[in-house]
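In the form predicted alone, a lone chain appears below as structure tokens.
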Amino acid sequence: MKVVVVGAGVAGCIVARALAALPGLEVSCLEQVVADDHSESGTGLNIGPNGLKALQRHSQALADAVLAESFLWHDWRISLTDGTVLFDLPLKNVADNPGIRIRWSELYRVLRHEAGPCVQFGCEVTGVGYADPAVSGAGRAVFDHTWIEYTQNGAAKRIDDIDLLISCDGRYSLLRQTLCGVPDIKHVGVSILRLLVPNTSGGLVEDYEQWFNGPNRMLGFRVPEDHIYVSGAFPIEPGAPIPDEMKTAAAFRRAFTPAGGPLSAQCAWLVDTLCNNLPSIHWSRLQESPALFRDPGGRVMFLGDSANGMVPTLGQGATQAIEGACMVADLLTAKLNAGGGAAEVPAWLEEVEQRRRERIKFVMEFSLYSTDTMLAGADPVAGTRKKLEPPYMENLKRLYRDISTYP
């Protein structure tokens, strides 16, 4: 049987090395990056506890070789640039375990390295399509396989026949876009900076924290090798692009600071760092697509955020792309030790969809209701105090608690 994984990212090594330890599986991993190349991904992020629970689920050796580059993520704090505290959640109280702040660059190298020599890097993919279809008795036509062409360093190449394919190129997949068209983006009306530095804040700066100005907000948190990382969003117009006037120094330090008071020393750290590293700020608008988990064809399966790009609100992009991973990775294990074969792949994918369609529908929901404090009028200090009620903290609870699974 032949798998071919589009993409080794988050969700794509997971998967591929799973495969790739199966006898008899005939497993390619194409990446686009040339080898040791996470140039791409020089910032941080935080795992939620879903997270760390699926991948240690999964495989315990993997969950350590991630935690070895990794400070563990054990508190929530809100506050607003005045330094006035809002929320202060131990992670404890809504998780069975903590979760993790680790650099990108850091989480691809160790899977990445993990994956092994099925991963092939400097790939990019050109094409891609069905084979011929066969006609089956009752008239149907029968999709038994999949070719995708790529260049490689420059050198066309071409797969065939290939069983299952697995699309995990990202939120802007080709895949996704050449089989079942371009989705449907929703943009939110919110803007996000992302700045990745070396530690100077003398202690200031360490687990996760934001702070709130109106709807203005940064959040920052220590990782690995001692750097700060620090994002901020800013309301604007869904759909519109981010002003240039809101990329300069004056607009930092107008967005953050109180009208009745300084900045707090944590803020006041944040906002002179953003201010001197104004080319090193990557910009991003908040936006989602639909949840796509596999293509009309039933060969093609659709992982992370090729499947569902999710706002990052709740840090749960890499989050689901972990959880969501080590439950294929697990199903398709167990299908295949127990001698499915290429005949069974639709309905296994069909599996997939229905063990993770809900799950993803309430993380995308929660996700995106999370936002409410950045959107243009938002009261940060009323909805950040509704996030202490029930509801929400048992929507946390859910959240951090409850992880897709196979069986």
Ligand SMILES: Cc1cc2nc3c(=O)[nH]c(=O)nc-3n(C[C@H](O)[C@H](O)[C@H](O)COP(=O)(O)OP(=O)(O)OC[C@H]3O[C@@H](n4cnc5c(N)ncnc54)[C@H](O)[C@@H]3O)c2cc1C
Second form
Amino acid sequence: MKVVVVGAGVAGCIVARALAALPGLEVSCLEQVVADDHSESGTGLNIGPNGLKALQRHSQALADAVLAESFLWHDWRISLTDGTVLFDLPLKNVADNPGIRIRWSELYRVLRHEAGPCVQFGCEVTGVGYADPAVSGAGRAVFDHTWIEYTQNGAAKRIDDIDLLISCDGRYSLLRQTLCGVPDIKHVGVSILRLLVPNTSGGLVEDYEQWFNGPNRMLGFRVPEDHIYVSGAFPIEPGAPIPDEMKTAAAFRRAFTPAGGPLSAQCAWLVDTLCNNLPSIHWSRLQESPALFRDPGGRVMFLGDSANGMVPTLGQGATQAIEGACMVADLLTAKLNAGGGAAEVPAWLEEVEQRRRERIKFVMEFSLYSTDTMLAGADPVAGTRKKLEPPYMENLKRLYRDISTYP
Ligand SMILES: Cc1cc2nc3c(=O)[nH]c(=O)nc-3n(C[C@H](O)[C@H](O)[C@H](O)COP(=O)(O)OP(=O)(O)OC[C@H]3O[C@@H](n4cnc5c(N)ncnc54)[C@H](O)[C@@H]3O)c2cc1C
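Output block for the form predicted together with the named molecule, input the form predicted alone:
Every chain and every other molecule in the complex is listed next, the one we just looked at coming first.
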């Protein structure tokens, strides 16, 4: 049986690693970046407790490799930029284990190393299709094979007769767009900046914290090797470009300085750090796209951001890529070890969707709901107090404890 994984990001590496360990399977994982280019775009990640739980359940060895490059995430605090604490939640109250804090580049490096030689770098997939377009035109629901085209070091290449194609090529998935159309993007009306800097805070920033001034929000935490990840968020017109005047030191100071007093020591350091590193800041906009787990042809699985691009408010993008990939890896391993083969691929994809659909619906809706305090006109005090009430806490428990599993 021939399996191709497109994208050696978070989800792709986990699935490719598991499949490459199975006998009798031909597995390739094609990644567009060159070896050792674990680009991070200045980003730290907080992986939710559910991601670590899923990883440990799937493979303690893989979890240990990731943990070796991580700090544990134990506490979630929300304050105002003047230092008033609104919310201080030990994660053990809502989760079975801590989450983790890691540099995006380190997560990629570890996962790509663990996936081993099945990952081929410098391979950009440029096309995908079904083996028999004439049959496709006749409306047949299930196809026997797919193909892909890609370039490797400038040379055009092609793989035919693929029994299972796993699309882990991220939020702007070429495979999903080609096979199922460009997803409808929903803009939420929030711009987000990110910055990774050496830690000069003198201990002011450690575990995961957020600071509000009106709907303007900063977020920060420390990651190995002693760097601080800072993120900022400001409301914008939904779908509109991020105004240039928002990207200035004066705008940062205006956005975060409280009307009634000075910035807390933590926030003064964070705002100074943003203002001193303007050229290194990366900007994006909060958006989500509808979930889609498989193509109608029955041979292509979408996994991670290619299946479920969500708003990053609860740090669930990579977390869900991990949770979903661990479940898929366990499911495919069990099916193949039980003697299953290519003919059953469409049924396996249907089962993956059944196991993920409700979970992803919940995670995406909860992430979007949690964005309320970052929208134009939001009151972070009232909004954060609401998050201390039992319904929100119950949803956090569901988020962090009730992971997708197989069996
Ligand atoms: C600023 C920012 C902050 C974030 N913070 C968090 C956070 O704190 N916590 C969290 O859980 N999530 C966070 N996320 C989201 C998280 O990074 C993504 O959800 C996660 O990386 C998705 O994993 P993936 O495996 O689906 O895709 P990716 O990790 O994006 O991997 C896709 C891979 O496919 C490759 N690829 C793409 N196209 C092709 C092609 N045509 N051919 C070959 N290869 C291709 C790419 O090079 C890449 O390696 C954040 C995202 C951003 C942008």
